[in-house]
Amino acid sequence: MGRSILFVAGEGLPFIKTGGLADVIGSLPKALLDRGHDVRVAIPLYKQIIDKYYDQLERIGTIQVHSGWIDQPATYYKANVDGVMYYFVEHQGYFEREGLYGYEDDGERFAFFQRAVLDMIYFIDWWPNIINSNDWQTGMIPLMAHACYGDDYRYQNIKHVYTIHNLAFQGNFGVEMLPTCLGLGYEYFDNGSIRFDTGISFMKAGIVYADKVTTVSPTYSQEILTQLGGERLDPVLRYRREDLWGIVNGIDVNVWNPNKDPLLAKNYTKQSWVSGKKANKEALQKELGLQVNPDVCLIGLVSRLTNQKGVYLITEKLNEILGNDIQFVVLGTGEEAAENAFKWMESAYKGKAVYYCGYNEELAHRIYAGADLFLMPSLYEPCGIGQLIAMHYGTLPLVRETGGLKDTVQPYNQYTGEGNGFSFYAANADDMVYTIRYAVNVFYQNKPAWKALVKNALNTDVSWAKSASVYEELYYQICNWSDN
C-alpha cells in the first residue's frame, strides 16, 4: 500500500546540485514512486533555478513564516518531474544569491526554510507520513515539528528519518539562534539534546530528535561511531545505534546509461562493450589532445581536488604514476594545491596527462566511457557515486576501502577470477602506487581476467531498486505499516 513521503534537501537534481546530495534527491524519490509511494521533495528556490526554470514553475501562493524573530514571507512553488512533485521555498533575500551554502546567515536562512517547509504542509493540506530531511539544512526538522506545532496532531503524526550524507558538515552555530531564529527555548541547549561545544548543531538535532536515522553505506555507518570518523558526534550516534541504518546509495541508470547517453562518441550495451569503449578512448584522446591510442591504459580522475578525496596521495606521487605506461585525465577544481600540482603535471607530460580545471558534466561522461580505470582513493566517503557510474560504463574503479567505496568495489581476486574493481586498504600513498601498477600489469599482462572484470562491472547492481527497498521496509517499521 503507498504512503506518502516527503523529502526535504538543501539541493536536488534535476535543478540545482553542488555534490552527491543532489544525486540522491534526483533518483532515491522516483524508485519509491516507482514502488507505489506519493513521493514529494522540497527545496529552496535558487537564483540558478530561476534562471534556468522559472517558466516550468507553478506559483502556489504566499504566506507569512514566523520563526523565533524571523517574520518573512514565503512563496511556494512547484513542479512535476516524472510524478514526483517538487515544492521551492522562495525567499529573495535569503536564496537568491550566487551560491549555495557558506554564507555567515547559513544558520538563519535554512532556519526559515526549514520552518517554511513545516507551514507549507498546512497551507497546502498536505499530511505526509514521513519527512524524510537530509544533512545540517534540514537537521532541525524533526525537533521543530514536535516543539512548534506540538497542538497540532497533524505534525505529531508525522515519523521523521534523519539521512546523512556527510557528518563532517554539521551546521553549529551559536546558541543564541535558538529564540532569534528558530523559535526555540533555551533547555534544548540546557538539556545537551542539541548542544555543540558552546552552541547548537543543526546535524546533532536530527539525529537526536529523528525516529530514525540513515546514512548512505553500511560501512559509513559503523565508521561514524567511532572516535576517528565520527567528527565528535560519535557519543550521540553510539546511543542511537540501534536506529541507525547504512544504506547505499544508487545511480540513476536512465540518466548514467551507456546504452543511450546523448554525449558519448557511440554507445554501447553490456554486449557491445568492447568496440564501445574503444571508440570513446579514442575521441577523448583527440578531444584533450592525448596521444591516440586505444591500446593504452587510460586512468580517468573525476574529483572535487580536496583532501578528503585522497588528492594529495596522488599529487605526491605523480612521477612515479606518469612512470606506468598510462595515460592520466584529471577533471575537478578545488583547492589551489591540488589544481597547481595537476597543471604541473599536464605541462610536464604533454600528450600522456590532461588537467581540465573546473566542472563538466559533459566531459565527465566521456571520461567515464572512455577511461579503463576510475582513480577514487578517498581518505573518506560515506558513499561515493563515481564508482557506481564507471562500474554501469564498464570502466573499472580503483579505490581505497572506505565507506561506500569499500561496500560496492570488490577487488579483483587473482584466483577466483572474482571483483569489479581494484583496492587498498591504507590511507598510504605507496600502497596506492602499488595498486595501479598491479592493475595496469593486469591491464596489459591477463587480458581475459580484464574483461572478465570489466563484464562483473557492468553486471553489477547499481540501480536504486534494491536500496530503495531498504528504505521502504525502513518507513514501514517506523510507521508499523504492512505490505498490504
Given for the second form:
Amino acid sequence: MGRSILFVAGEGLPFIKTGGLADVIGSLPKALLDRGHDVRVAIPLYKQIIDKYYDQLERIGTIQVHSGWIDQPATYYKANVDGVMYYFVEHQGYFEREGLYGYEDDGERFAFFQRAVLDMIYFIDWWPNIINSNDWQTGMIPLMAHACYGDDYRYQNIKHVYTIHNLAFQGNFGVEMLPTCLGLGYEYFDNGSIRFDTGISFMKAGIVYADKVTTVSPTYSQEILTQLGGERLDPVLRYRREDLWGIVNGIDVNVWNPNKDPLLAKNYTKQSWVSGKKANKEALQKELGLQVNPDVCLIGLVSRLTNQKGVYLITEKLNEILGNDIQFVVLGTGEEAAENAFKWMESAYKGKAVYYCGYNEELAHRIYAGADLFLMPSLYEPCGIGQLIAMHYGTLPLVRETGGLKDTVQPYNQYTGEGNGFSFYAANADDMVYTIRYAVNVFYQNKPAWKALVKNALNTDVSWAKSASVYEELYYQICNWSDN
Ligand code: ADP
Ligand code: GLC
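Now show me the form predicted together with alpha-D-glucopyranose (GLC), since the one above was the form predicted on its own.
Full assembly next; the chain just shown is listed first.
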C-alpha cells in the first residue's frame, strides 16, 4: 500500500543542481512514486530557481518561523513535477544569493530551512510517514522533529531516514547555534550526542537521531566505518552499524536516454551505438575545436575539480596521458590549481585537448555521448553518477576501485571478456596511467573486445528499479508495514 514520504535536501533536479545529490533528489522520488507512494520534496528557494522557474511556482502562504532566536517569515511555494510535489522555502536573505553553500552563516541558513520545513508540514497539514533527509544541510531534522514539537503526536509518529551522500561535508558549527538558531538546549552538547570537537555537527545529529541511516553504495557504507574513510565520524557510524544501509544510486533513464536525448547530434540505441557515437564524437570535436577524427580514442571527464575526484592524479601526468594517441575533453570547475593545470593542458595540446571551465549541462550530455572512455579516478566516491551516465551512453568508465565506483564498474577481464569498464586499485597516478594505456590499447587493437564491453555497459541496469525497491523495503521495515 502506498505511503507518504518527504525528501528534504539542499538541492534537487529539475530545479537546481551542483552535484549528484541533485540527480538523486530528481529521480529517486519519481521512482518511488511509480511504486505507488505519495512522494514529495522540500528544498530552499534559491535565486537561480526564482530566475528560471518563478512562473511555474504556486505560492502557498507565509508563516512566522521561530527557531531559537530566529523569528522570521518563511514563504512556501510548490510545483508539481510528473506527480512529485516540490515545496520551496523562501527567505530572501538566506537563499537569494549567487551560490548555494559555503557562506559564513550556513549554519543559521540551514537551521532556518530545516525548521521551516518541519513547520510547513503542520501548515499544509500533510503528515508524511517518513522523512528522508539528505546530507548535512538536513541532518538536524530527526532531532528537531522530536525535540521541538514535543507534545504533538503527529510529529512524533514520523519515522526518519538520514542519507549520507558525502561524509566529508559535515555542517560543523559553534555550540551557540543550539539556543540561537536551533531552539535546542545545551544538553545535546553536554550529553555528547551531537558534539563534535568544541561545537556541534549536523551530520552527526542525523546519524545519531534518525531511525535508519543510509549511504549511497554498499562499499562506501563499509569504508565509512573505518578510521581511513570515516572522516572522524566512524565511531558513531560503528555505533549505528546495525541501522546503516548502503543502497547504490540509479539515474533517471528517461532524462538520460541516448535514444531520445535532444541535446545530442545524433540519437542512438543499443543496436546503433557504433554509428551514433561516431557522429556524436565528430560533432563534439567540431564544437570544441579538436581535430576532427571519429576514429581517435576520446577520453572525457565531467566533474567537480577537487581532490576527492582524483584530479591531481591526472594533472600530475598530463604529458604522459597525452602522449597516447588520444583526445581529452575536460568539463568542470573547482580548485584553482586543477583549473590552471587544465588551462595549461589546453594551450599545450591545441587540437588534442580541451578544457571547458564552467558548469554546462548541455555540453555534459554531448561529452557522455561523444567520448569513448570516461575518466573518474576518485580518491573516494560515495556512489558517483558520472560513471552510471557514461555506461548508459556506451562510454566505458575508467575508475578507481573505491566506494560506488567499485560497486558499479566491473573491470575488463581479458580472459573471460567480462566487464563494463576499466579500473585500478591504488590511489596512484602511475597505476592510473597504466590503466589508461591498457584501455586505449584495447580500443585500437582489439575492436571485438571493445564492442563487447560497450554492449555490456549499455546493458548494465543503471536505473532506479532495483534500488528504489530497497528503499521501499527499508521504509517498510522502520514503519513495521507489511507489503499489503
Ligand atoms: P558529485 O556529486 O560528488 O559531484 P557525482 O558523480 O555523484 O559527483 O555527480 C556529479 C553530477 O554532476 C553528474 O551528473 C555530472 O554529470 C554533473 N557535473 C559535474 N560537473 C559538471 C559540469 N561542470 N557541468 C555539467 N555537469 C556537471
Ligand atoms: C555526493 C557524492 C557522490 C554521489 C552523490 C549522490 O555528491 O560525492 O559520490 O554520487 O552524492 O549520492
